[in-house]
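First comes one chain, alone, set out as C-alpha cells in the form predicted on its own.
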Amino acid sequence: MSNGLMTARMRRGEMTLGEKLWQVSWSFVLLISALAGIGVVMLYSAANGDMDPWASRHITRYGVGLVLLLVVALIDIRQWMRYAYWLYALAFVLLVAVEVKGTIGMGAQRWIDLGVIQLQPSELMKVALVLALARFFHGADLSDVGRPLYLVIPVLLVLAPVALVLRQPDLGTALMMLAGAAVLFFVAGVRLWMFALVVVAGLSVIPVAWQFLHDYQKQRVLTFINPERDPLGAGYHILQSKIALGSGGLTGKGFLQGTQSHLNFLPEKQTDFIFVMLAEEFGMLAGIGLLVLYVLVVAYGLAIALRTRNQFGRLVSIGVTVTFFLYVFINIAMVMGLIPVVGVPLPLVSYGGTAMLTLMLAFGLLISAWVHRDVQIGRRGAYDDG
C-alpha cells in the first residue's frame, strides 16, 4: 500500500486492528512498565521482604490496567469524543453515590465498596473531566472562548464535581481537578485577563474559605508553616519524611535497610510516602533517576499532543499529561515539605487500586490520541476531509 493511500486511510480512521497495534507507542508502554516495576520493588520492601500484601496486588492491578490501556487505545478517538459527556455523567453519579452511601475510611467518605475493589470515583472524575472539557472546547474557536458567557457551561462542569469532592473531604484531589482544568482552559484560548480575575477573586475569599476548612485541613496548613510546632502530632509525618530523605544520602542505606521505614517511623510508606522510602534505601541518585522517568512520560505526552492533528485528541493528551504531572509534583513536593501534606499517591509506584486503573485508563486515551493522530474531526465530531 502506498504511503499516500495509507495516510488518507489514517485521516479517515480506517485502520485494521493490526495497523492500530503497530501504531501503539510500545516504548511508552515499556516506560510506564518500568515505573510499575519500581513500585513492585518498593512495595516488596515496604512489607519487609514479602510480596504480600502490596506487591503482588500491585502486579495484578498493573496487568489488568495494561489490558485496559490497550483496549482504550484501540478504540476510535471519535468514539471517546462521542461519549465524553456520558462518561462525565457516570463519574458524577458515582460521586453523588459516595455522598449518599459511601465507605468511610481515615475520617473521609471517598469510596464505594464493590467487594473486589474499593472504588474512588473522584479518581475517575479526573479523567472524565478531561474528556468533557476536551469535547466542549473541540467545537470552539477563539471568538467563542473570548466570550465570558460561553465559559459558563465548562466552568459548571468543573465546579460541580469539585464541590462534591470537597465535601468528602478531599482538598488535594479538588485542587488537582481545578489546576488541570485551568490548563485546558488556557490551551483552549481563554484570555489571560480572565485567569487574572479568577486569581484575584480566589485570593479575596481565602479568609472566608478558611472558616469552612475542616480542623485537620487547617492543622495541615499550620504544620506546613511550622512543622516543629507539634513534632509528635500533626508535624510527625513531614518531620519523619525529611529525616528519611536526609539519611539516605547519595547512594542510600541499601535495599531493605531503611531504618525510618522498617522501624515504622515513616507513616504510609506504601502509599503517600513511598518516594521517601526509595530515597532512604537507594539514595538521592535513585530519586533523581525516578524523576527522569517521570519527565520522560511527560515529554511523551506533550510530544503526542503536538503531533495530534485533531483538537479533541490534542486537548485529551494535554489534560492526561498535566494530570499525571500534578500527581508527581504534588506527591514529591509534599514529602519534601514544600507544600502541605495531602493524600496524593506517587503514580504507578504507590499502592492503590483506583489510582492505578485510572492512570492506565488515562494513558490508554493518550495512546488512542497517538494511534488516531491523523484522524480529522469536524466540530460536531464527524470525519472532516478538510
The other form holds:
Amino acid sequence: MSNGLMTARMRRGEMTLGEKLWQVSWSFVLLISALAGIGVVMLYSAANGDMDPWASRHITRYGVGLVLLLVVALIDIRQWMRYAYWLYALAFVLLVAVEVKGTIGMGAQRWIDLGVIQLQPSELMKVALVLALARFFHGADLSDVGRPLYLVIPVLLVLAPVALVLRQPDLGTALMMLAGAAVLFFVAGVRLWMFALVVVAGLSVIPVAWQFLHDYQKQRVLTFINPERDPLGAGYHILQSKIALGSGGLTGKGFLQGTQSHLNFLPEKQTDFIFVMLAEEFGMLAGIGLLVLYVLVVAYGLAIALRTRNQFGRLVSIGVTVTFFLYVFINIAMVMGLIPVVGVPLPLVSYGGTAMLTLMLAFGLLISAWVHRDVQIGRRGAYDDG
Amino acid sequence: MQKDGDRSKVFARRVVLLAGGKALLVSLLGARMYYLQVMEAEKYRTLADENRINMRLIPPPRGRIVDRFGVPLAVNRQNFRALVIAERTRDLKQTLQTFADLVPLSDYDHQRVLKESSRRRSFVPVTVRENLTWEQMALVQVHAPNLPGVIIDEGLTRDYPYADLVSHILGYVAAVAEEDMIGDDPLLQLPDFRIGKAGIEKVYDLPLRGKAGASQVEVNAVGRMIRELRNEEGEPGHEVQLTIDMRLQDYASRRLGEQSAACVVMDVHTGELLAMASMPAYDPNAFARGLSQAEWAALANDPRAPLRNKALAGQYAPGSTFKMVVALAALESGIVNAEQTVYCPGHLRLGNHRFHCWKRGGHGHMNMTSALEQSCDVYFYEVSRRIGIERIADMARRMGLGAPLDIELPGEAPGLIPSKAWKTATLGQPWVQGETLVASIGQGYVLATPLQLAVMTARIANNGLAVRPTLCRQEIRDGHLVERPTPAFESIGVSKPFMGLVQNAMWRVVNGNRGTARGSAIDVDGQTMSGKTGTSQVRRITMQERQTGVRSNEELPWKFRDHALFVCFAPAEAPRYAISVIVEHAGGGSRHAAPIAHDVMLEALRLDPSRRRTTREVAAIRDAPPGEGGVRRLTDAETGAEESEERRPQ
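Return the form predicted in complex with the partner chain of this protein as a structure block, the form predicted on its own having already been given.
The next block holds the full complex; its first chain is the one shown before.
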C-alpha cells in the first residue's frame, strides 16, 4: 500500500478499523495512563495504604474510560459533527431535567441516577457544548464571525446551559464552560474588540451579579480574598492545604508519610485536594513533574489541533484541550490559594466517576480528530462539498 | 480553500497565542509552588507540626516530706477516680444514673459531668468522682458491664498521715490559682495539679514538685491521639527532710490538746527544731481535697485560730520569761551586781504611780537569783530603772528577740522590743520611765513569739551562742536542694559567769524551795530541768478591781484571761533541749504552761538518741502515764499560791 494512496483514502475517511487503530496516538494514551497511574498511587496513599476504597475503583473506571475513549476515537469525526447538535440537545434536556427534579425534590441536585452511574449532565454539557460550537464555527469563515449578529446563536448556545448550571448552583462548572467557550470563539477568529467589549460589560455586571450569588459562594470569594478571615471555618481548608504544600518542601515527607493528609487536616484529599497530598508526600519536584505531564497532554492537544486539516476537528481539539487545561489550572491554583475554592477535580488523578468519563469522552474526540485529521469536511458536513 | 487558508492562519496564530497564555498560567502555578514549598517551607513545616503534635504532660510524683528519722509526714496516696468517656456510653445520662445508684453523686457533679462532656470532644474522659474508697472502686468495677464508658483511673493525691499534728509546719497543697501562674512550668496548666500553698509545701514547692515528663503524641484533625512520638522521662520531686522528730511533735501536739497553745522544742546547739506544735490546727488533707465554703468559714472564724501557726506568727507579751534578759543586761552593765538586794514591799512607787508586784504582800529582800526564782517584779522594776531601756533592748536583740529569725517557714512575726528611738519613730512620743519598768517584766510594748522565746532560752542554755532555728535538713541554693551545712554560731558576747548565774537562777525556778515552777521539776537519771514561768496579761486591771479584789482568772471571759508561758532547758547539767510553751488565755504560767513543758521535756529526754537505756528503763518510761513522773503534781493549796501577777499600774 503506497503512501500516496493511503493519504487519499484518509482524506476521504475510507479507513479500515485496523488502520484507524494504527492511527490512534498510542503515546498519548500512554501519557494519560501514566497520569491515571499517579492517581492510583495517590489514592492508595489517601486510604492509608489500601487499594480500597478508592484506588481499585479508580483503575476500573480508567479501564472503562479507556474503552470509551477508543470507541469514541474510532467513530468517524463526521458522525460526531453530524450528531453534534443532537448531543447538545440531549445534554440540555438532561440539564433541565435535573433542574426540574431539583425543584420538585429536595435542594440542589446535579446528577441523574442511571443505576450504574450517576450522570452529571453539566459534565456531559461541557463536551456537548464544545461539539456544538465546533460544528457551528466549522461552517463560518472569517467574514461571518466578524459580524456581531452572526454570533448571537453561538452566544445563546453557551449562555443557556451556563444559566442552568449556575442555577444548580455550580459556579465552577459555569465559569469553566464560559472560559472554554470563549477560547473557542477566540480561535474561531472572533474579533478581539468583541472580547474587550464583553470583558468590560462583564466587569460592570459584577456588582449586580454579586447580589445573585449564594451565601456560600460569597463566603468562598471573601475567604479567598482573605483566608485568615475565618481560620476555623471557610478559610480552614485552604490554610490546611497551604500548610500541607509548604511542609512538603522540595522533596516531600515520603510516601504514606504526609501528616496533613493522613491525620485528616487536609480536606477531601481523595478528590479536589489530591494534588496537595502528592506535593506533601513527594514534594515540589513531584508537583512540577505532574505539571509537566499535564503540559505534555495540552501540547499534544494543541499539536493535534494544528495538524488537523478540518475546522471541526481543530475546534474540537482546542475545546477538549482547553477544557482539560482549565481543570488542571483551576484545581491546582485553587489548592494553592490562588483562586477561590470552586470544587474542580484534578483530571485523571482525583477520584470521581463522572469527571473521569467526561474526560475520556473528550479525549476520545481528540483522538478521533487525530485519527481523522486528514478527512476533509465540507461546509455543511458533507465529505467534500468544498 | 482560500478562505480556509485564511482561517487556518488566524487559527494557527491564535492557537500559538493560546499556548503562550497557557504557558504563562502554568509558570504562575510553578512559581506559586516554589513560593509555598521552598521559600515558605520552614514556616509551613512548623505549622504542620503544631497541627499534629500535642504535648501531653506527665506530672511527676511530688517529693515526700520526712522527719529527722525518715518517718514520712507527707506522701502520695493512690487516688481512685471514676472517669467517663462519652463516646463509649450508650446513653450518658443513663450511665450516670446507674453510677449514682452505686456511688453517691451530688447534683452539682451530675450537672458538671453533663456540661463538661457536651463541651469536650466525645473521646475525652471527664472526671465523674475523685477519691473513691476501695469499696466504691470495687463496686464500680463489678458493675462495669452496666456502666459502659466508665473507667477507673489511679492518680496520686497528697496525703498527710498525721493530719493536724504537723499541719502548720507542712502546710498543704491546693489547686493552682490565677496568681500562682508564675514562671513557665507547664505543670501549672494541668487541671488537676496541686501546688504548695503554705508551710514547707510552699517554701520547698519547686524541689518537691519535680520536673514534668512529656509525652509527645500525634493527633489527627479532631484531636484524637494516633501514636506516641517521644516520651521524655520526668524527674520525681525531691524528698525534703525536716529536723522534726515526729514522735515528739505528735506528743507535743496531743499534749497541748484542745487548748489554744503553742510549744517549740529546739536543740540548743544546732538550732534544729524537734517539735513545733500549734494547736488547734487544721487537717491539710481537707485542703488537698478542696474545702467547702462552710468548712473554710468554720476554720477562719474559730476564735482559737486553727489556721495560724502560733509558734511563729503569734506575738505575745513574754511576761516574766523576759526577766532573764533584764538580769543579763544588768549584770553586763555593771550597775547592778548579783548580790545587791532590793526590798520588795509588794509595789514600787515611781512619781504618782504604784507598780505592783504579783505578790501583794511583797517578797522582802531579793537578790538577783531569788528575784528570778520567785519572779519578783519589784526587783526588776528597780533594776530596770537603774540600767534603762536601751541596755535591756540591746540584750533582748542579742538573745534573738525583736526580729525575724529567718526560719524556713513563711509568716514569721518579728515580735517587738521597744526602745526610745522606736517609740519616737512610731508613736511620736518620748519614752517615759514607767514604760521601762513595765518592759522589764515583759509587758507593755514587748512582744515575742514562742519560737523567739525558745531561741532566747537556747542561747542562755548554750552559754551565749547565737543559735538560730532551723526546720529543714536541706536548703535551696541556686534553685537546687542541697544539704544544709553544719552551722557555726558566733557568741552573743555575754560572759560565761553571768550566763552561769542566770542558768542557776532558772534551775532554782524549777528546783528551788520557793521556785515558781517547783511543781514541774524532773529527774531523769539525775538530769534536771531549768526554766522560767511567765504570765502575760491580756487586759488592764482597773483600780476599782484592785480595791474590790481582783477577780480570779477563771471568772473572766476566755478571751480576757492571761496567757500562760513557760520556757525551760534540760538537762540543766549539760543542756540539750530548750522548750517554750504558751497557752493562750489559760492563766498562770506555772500552773498551765510549766506542766506541759515538763511532759514534753520528759518525752524529749526519753527519745534522746544519745541516752542508752536498758529495756526495763524504756518499758518503765513507756508505762508511766504522763503526769505521774514524780514531783510534778501539786496540792490545790500550793497551786493557789502561785503568781497571779497583778502588776500593771493604772
